[in-house]
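One chain follows as structure tokens, the form predicted on its own.
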Amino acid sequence: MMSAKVYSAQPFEFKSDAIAPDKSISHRCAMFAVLAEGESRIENFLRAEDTLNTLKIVGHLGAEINDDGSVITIRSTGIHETSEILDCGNSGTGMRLFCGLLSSAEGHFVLTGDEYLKRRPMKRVTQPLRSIGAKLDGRNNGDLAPLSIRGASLKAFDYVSPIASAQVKSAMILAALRSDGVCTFKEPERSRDHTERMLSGMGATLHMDGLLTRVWPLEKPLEPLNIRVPADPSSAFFFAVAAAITPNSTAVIEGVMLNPTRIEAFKVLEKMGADITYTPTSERYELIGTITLKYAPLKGVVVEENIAWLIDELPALSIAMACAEGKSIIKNAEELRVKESDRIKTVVDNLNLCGIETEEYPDGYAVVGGELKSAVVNSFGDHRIAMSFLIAGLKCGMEVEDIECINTSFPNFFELLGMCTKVER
């Protein structure tokens, strides 16, 4: 098990256009290309373990993939049955979206993952898919991988989701594209909308009206993609927090996605007192631009709305809360319990090791701002926990164990972290 040690930082000026490409968009580029007619062209694809696993699965399903190191092209002739076990690695996004994509494909398919993914709940996707005719099973009555899928004819549906989850919504939209009629999906609050934006840009017929999404079955293949994947705002957020907790520091992050459902964590940092500006530079499939953050003293905040928009950034946001004046509270975030780790417990336990007072709730936690102290903490195999506490080390020094997981989403994280302070691995 590898570990890394980071030392407390002096004031720094961080500027980069090399933040990891967006993971969510990269996954979807590979998957959606198999529904297109012609050759899809993808620049700046995230070459991390999770997304490369998705690309490999697409190849097993029959797509012709070429990668010259700069541009990936994908040419599909439809989805074909394979004798390969389709390994999603550590990616819940990959597994859940492939459930929707493959549920109407002709053939039999088996999805698996690493030791952590095999423990994550899948019934939130398998159950609604079964209700519309999908033949899908797995351990614990379809709740745990490996999952077995035999493509079937799917019925049109009007589904009301009990949770706001872009993964569940995306799986059902992908199923709806090859159902026998117009489908509707409603969620309790708006979740991230990359699937809707990208599929609409490729020629699918979708209509979004508040919390309701209406999807028409495909009458012809989608148009191929021609896209440059923007920088991942979830990855960029680590360096925003780095500047936010280090006096007299700045972070300028270029080429990052500015989709409103993806920058909510930055908006929370603004409420806490951080000085942030957004400069749009282009818009095609997504709004893209530059985010600039200048240090300012932080104060506590209550986070209880738009949780689905910042669920991935909450561990890093918790580090900012630990450095803020006063008490911060996170509510309505029970989804954190079923991420790569139980992120409520892992955040709280690790902050306690760092001398920060916390209180754990079923759906969140409270953090009382104080003085972070150096500690040895474990990532529990969760890339966002690992990176969040390495960022905390800029304040006080920190050693984080089990860091291999960082490669699942942010391969050049340590290179960029080295621009802020000294790092040892």
Second form
Amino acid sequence: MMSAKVYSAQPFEFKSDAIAPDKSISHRCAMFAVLAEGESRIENFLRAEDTLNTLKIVGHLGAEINDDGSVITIRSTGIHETSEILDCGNSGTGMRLFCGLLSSAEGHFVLTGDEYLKRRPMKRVTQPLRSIGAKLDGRNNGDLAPLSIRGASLKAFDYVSPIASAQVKSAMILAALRSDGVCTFKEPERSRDHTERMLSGMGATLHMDGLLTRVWPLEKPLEPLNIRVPADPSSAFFFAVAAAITPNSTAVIEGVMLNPTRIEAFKVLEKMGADITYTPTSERYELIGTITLKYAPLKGVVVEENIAWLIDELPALSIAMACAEGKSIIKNAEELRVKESDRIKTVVDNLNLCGIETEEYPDGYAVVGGELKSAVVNSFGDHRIAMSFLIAGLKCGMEVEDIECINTSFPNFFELLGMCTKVER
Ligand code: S3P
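Please give the corresponding structure for the form predicted in complex with shikimate-3-phosphate, as opposed to the form predicted on its own shown earlier.
Now the complete complex, all chains and molecules, led by this one.
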């Protein structure tokens, strides 16, 4: 088990166009290319464990993949049965979206993952997919991986999801594309909309109307993708928080996706007092631009809306809350309990180790801003917990154990962190 030590930082000017490419978009590029006719071209694909696992699975399913080290091309020959067990590693997105994609494919498929993924709930996709005719099973009556899928004909559906989850929505949209009629999916709150944008861009017919998405089955294969994956705002956010807690510092993050369903955490940081500007530079499937953050003293905030738009950033946001004046509260975020770790518990326990007062609720927590103290904390195998507490180290020094998980989403994290302060591994 590897650990890393971060030393407290002097004021810094962080500027980078090398933040890890977006994870959600990279997964989708690999999977959606399977439904296209012709060659998809993907530049700046995220070369991290989660997304490379997805790419490998797409290869097992029969796609021809070429990688010259910079551009990845994928040519689909349809979805083929395979003798391989399809290993999604740590990725809930991978496993849940593949459930939607494979439910209608001809053949039998087995999906598995690492020790953490095998504990995460899959019923949120297997149950609605089963209700339209999919033949999926797994431990605990289809809730836990390994999952087995036998492709079947899927019926058109009108599904009202009890949770705002882009993974559930995307799995159902993928199923809808190969069902026998027009389908609707309704969510309680809008979740990230990359699937809708990318599939529409590839020629699928989808109508988005508030919380309702209507999907028409494909009459012909999709057009291939031609995309450069923008930087991941969730990864960029670690460096925004770094500058937000270090007096007289700035962070300039270039080429980052500015989709409103992904930059809500930056908006909260602004509400807390940080000085942030967003400068759009281009648009392809998504709006892309530069985010600039200048340090300003932070104050506490209540976060209880648009939770799906900042769910991945809440651990890092909690570090900003710990450095703010006053109490911050996060509510309506029970989904945190079923991420790569129970993030309510892992954030609260680690903040307590750093001398920060907290209150834990079933659906969130409170953080009382104060003086962060140096500690030895564990990541619990969760990449975002590891990176959040390494960023906290800029304030007071920190040792984080079990840091290998960072490779699931942000392989060059330490290189960039080294631009802010001294790091030892
Ligand atoms: C993702 C959706 C989110 C997010 C995850 C990636 C996606 O999960 O937490 O890291 O790419 O669709 P939800 O399914 O809870 O929205």
